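The chain below stands alone, shown as structure tokens; this is the form predicted alone.
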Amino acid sequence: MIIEKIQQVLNAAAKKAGYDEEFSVSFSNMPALCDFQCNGCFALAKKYGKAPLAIAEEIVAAVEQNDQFEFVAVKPAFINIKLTYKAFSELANKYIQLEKVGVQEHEQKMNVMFDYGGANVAKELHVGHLCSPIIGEGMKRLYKLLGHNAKSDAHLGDWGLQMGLTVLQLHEDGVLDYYFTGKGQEPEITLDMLNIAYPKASARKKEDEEFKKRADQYTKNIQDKIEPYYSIYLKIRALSIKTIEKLYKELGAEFDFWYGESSCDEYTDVVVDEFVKQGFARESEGALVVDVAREGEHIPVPKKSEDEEQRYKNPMPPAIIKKYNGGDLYATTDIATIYMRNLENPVPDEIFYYTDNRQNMHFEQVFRCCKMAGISPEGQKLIHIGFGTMNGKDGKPFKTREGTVVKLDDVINLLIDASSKKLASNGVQPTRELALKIGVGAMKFGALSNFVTKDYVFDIEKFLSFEGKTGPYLQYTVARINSILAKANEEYGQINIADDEQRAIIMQIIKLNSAYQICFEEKSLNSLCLATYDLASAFSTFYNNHHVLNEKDDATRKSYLGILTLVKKALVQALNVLAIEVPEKM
């Protein structure tokens, strides 16, 4: 909003002057000298047949005077922008008045649906699930800051493949007998049993084709909904839920709807019918598939023979939507999803995916699949957002010393450990829940920071540190706030800006809120982190050269406690967005 005034002032001055040009108004890179900058007129120089810097100093000396801002024409031609003390204490005190502190929401509000989670129903959650929660809650909450209707579905694998393996296994190792004999006690499956059940039955299925055959049938069965499979299915689904639930509170994710593959089940034929009747759809092999490859992505290879395979060069594979036996596949669910999606009121005017980058194709498929076919109307997005690899500090996938993948829950207790002696070694009694709050928010931090694409390296020690650009920081500077509000016992007053110091917290906080916008655009979270961090940092240099409680002057110290309660409302509101908590003592 600051920019757009800024905006307006220069645009009127140079059309005063005689430009009839509009101007942008940019951060300054050198905010030692202003706070904002313009480098628009060196653009102009050719049009006008004037130096560059003669036509900034035109614009300037057009400017009507306020007391809001100050422009200044520099070498080589730009023109640079500080704010006012007067300004900068008008801002404050509106911010520290508003709910969202200084975020402009968006005119145009949007229903977005945000697909995140993906948990496999029978699997033992891995490092590999961390990612996907947490971007995408944190993505989620930013659609709501700026306004829009956002929500939030876990979409649980639980129609594949995996539940037939999980099944099948079980039934091979007697622990089933009672379901398919009626003979003995109801047995009681346990989580310690599906987590030996289906890495067993996944190798299997890679050495043995009949046992991949004979699970491919069972999980058919399952989808059929046909008996004793699809009661065994639902109580192992249960279960596992029940883990999935635990998991994801413990990460700080939160689901509007917690549908699996198997909810849009009642749609999958539905959307199947509509792929043939329409002629996108053809035999291969058994199955059903859709070409889906664009001019140029797939270009046949010339037969060498009738009976040879076609081949393709350099292609976009055909989506396979119905398996040779009549199954669904994980493109046919996602499809069906989409359909499912589109019945509701009011339709996602965007459809968010949060999944690991090699899914990329799986989704460029389906979205082209519900595009060709109109399941997907015209002008809704469905936008996949691929995240980089969590590795270890050998640049490698985090994994555990044997070499396998590392459990979701044996991160979280980590987590929790190390955070733990991080707070006894600063003179604080830690308790799981503290500790939790210290150790994911860490994590969470740590990841957000990167650009959402890009691998990352998982250092526990580095994303625990009390100082520097980590969570604990950022927990830890609200916590000093909380603790110097109580004992100052009072109630803020007017804010007023009197040194650089307290002019650099408004103006970071300005930066902050321009952050969410960057976010917004880039898809991605890491411009909030810095923000945030830039924005602690500033208070923490304000409140190290002022001292808030001792100040004599009342109308000074509650200033600066007003001071303080903004920076806390913008802190607690960012960390918000990224689902850290802050605990109210560190």
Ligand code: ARG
Given for the second form:
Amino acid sequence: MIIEKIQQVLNAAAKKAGYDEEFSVSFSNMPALCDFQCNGCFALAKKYGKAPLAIAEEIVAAVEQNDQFEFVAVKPAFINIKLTYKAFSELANKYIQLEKVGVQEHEQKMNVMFDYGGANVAKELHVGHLCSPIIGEGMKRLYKLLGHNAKSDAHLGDWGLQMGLTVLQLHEDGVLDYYFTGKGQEPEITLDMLNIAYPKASARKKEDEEFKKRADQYTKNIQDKIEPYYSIYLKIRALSIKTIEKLYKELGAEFDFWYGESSCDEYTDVVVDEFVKQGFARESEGALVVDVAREGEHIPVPKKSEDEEQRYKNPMPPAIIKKYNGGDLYATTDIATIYMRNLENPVPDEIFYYTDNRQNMHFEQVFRCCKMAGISPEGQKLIHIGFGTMNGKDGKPFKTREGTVVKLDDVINLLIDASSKKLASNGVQPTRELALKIGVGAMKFGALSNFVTKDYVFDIEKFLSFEGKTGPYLQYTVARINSILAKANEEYGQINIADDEQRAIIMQIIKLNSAYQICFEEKSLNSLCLATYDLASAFSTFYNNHHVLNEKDDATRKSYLGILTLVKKALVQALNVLAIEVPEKM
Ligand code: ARG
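Could you give the coordinates for the form predicted together with this ligand, as opposed to the form predicted alone above?
Time for the whole complex; same chain goes first.
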């Protein structure tokens, strides 16, 4: 990679000048002046008893003659580095041939499982489910681009209390008599029924202890595969999954596995036995718990305590792995799922989980349990990325006008409506498919531009603007390049970087690679969003000042077409990581 090459040249020059040091080079703070800079001379002044600027000058004087880089020592003691147009041209012609533009793949390939989505069967998806598939999908794609073996699992919520609640409610409403008595006609359970049953039961459970106990028993019956509970459950599950699949498809989330909590059913007892055998489990009020607290830890569990200090002096509460009635819980299935994932060959090196940050503690408990019992091998990284809340423009959690939770389906329709209107005002009558691509793309870019753990602001107007750091602006840039290339209807030729606007484009492609690496380190895609925008905007400056199609000189015109092709390739690649679809036309 180019930065490493510059470092090599610099280190060789330094050695020649008598400084056996490793220098590091970074992108320039002042791109108008130079492309890269090295600030390493300051640190050497004391060691060598010389003025830092003198050291910089000596090193620059010792640089081998070459046609790729220009080194200049400047006050107070920086070494500024510029790539020559020749170097930029060579890079551009190399990049355009590569399958992956400006990406340095990692040498150490890892096997990584991404657990995102997490839709719950029998419950409607809502705005809180928006971020997980978006961020998770993007990170998985980044890992793939960097050469890792990344896989994803939807990990449906299909083994918890909501199942028992829903079946009990439907039973009480008389919908399930056929299954329990064998009399009458088999009913058709519909989505509408589920959408009414679960919220109703969920509200009732909060007030009616006896109802809650029965729901627990129904849940346990499902988990024990007792009929007719289990068959009813399977029907409800299949029905729900259809909707879930449709929504995830619209959001562009692609899963290698459609497992759920229920998929690890055969291992829940295995892992619970393991905790008992190893002496980690103890009984507490009829339930089985594992102590995961660490000596002297103070975790900020906001307990309802008057004592401000006490509130933040809590050890981690124990993880509950069996319910009082013997049922499995969220922690049980998560632990058993890790057990199951580790039966695979190859065993994952890393497992990522994407949920909002209210589940931080749940995952910490699960991870600690798995490590203590050896269910997750040493060296395996279990990483929970707890993202922020989706807020409205007022900074409060995004709600409907009536103050209820916004359904995911409604969010998508909102995006489609808004993008249709926007496109129409630009003179395009979009199909639903195009409006979906633009609307969802806009939302994704807006959300991913945020540092992953921060709260989000759902600002549809801002997301959908055709100017500035937005999804539609980037999609539009690609569509515009498509249309120019179609009009040109000519093969591109050798790229010859001949001015600073062209140079800026190649520089942005170099920076794009650095952004991929930063995102990998930070586990957040915001730097990639920014770098993608910077490339599009460098392209726009170039395009506004160069007459690509009217250029008379054949070689120059073909070179321009090469630049356009390269920019398109780099943008599409970056947008593909963000899972933002690029329409051919817009
Ligand atoms: N179903 C869960 C929820 O809605 C999310 C699942 C996340 N993944 C996991 N392995 N626990 O909160």
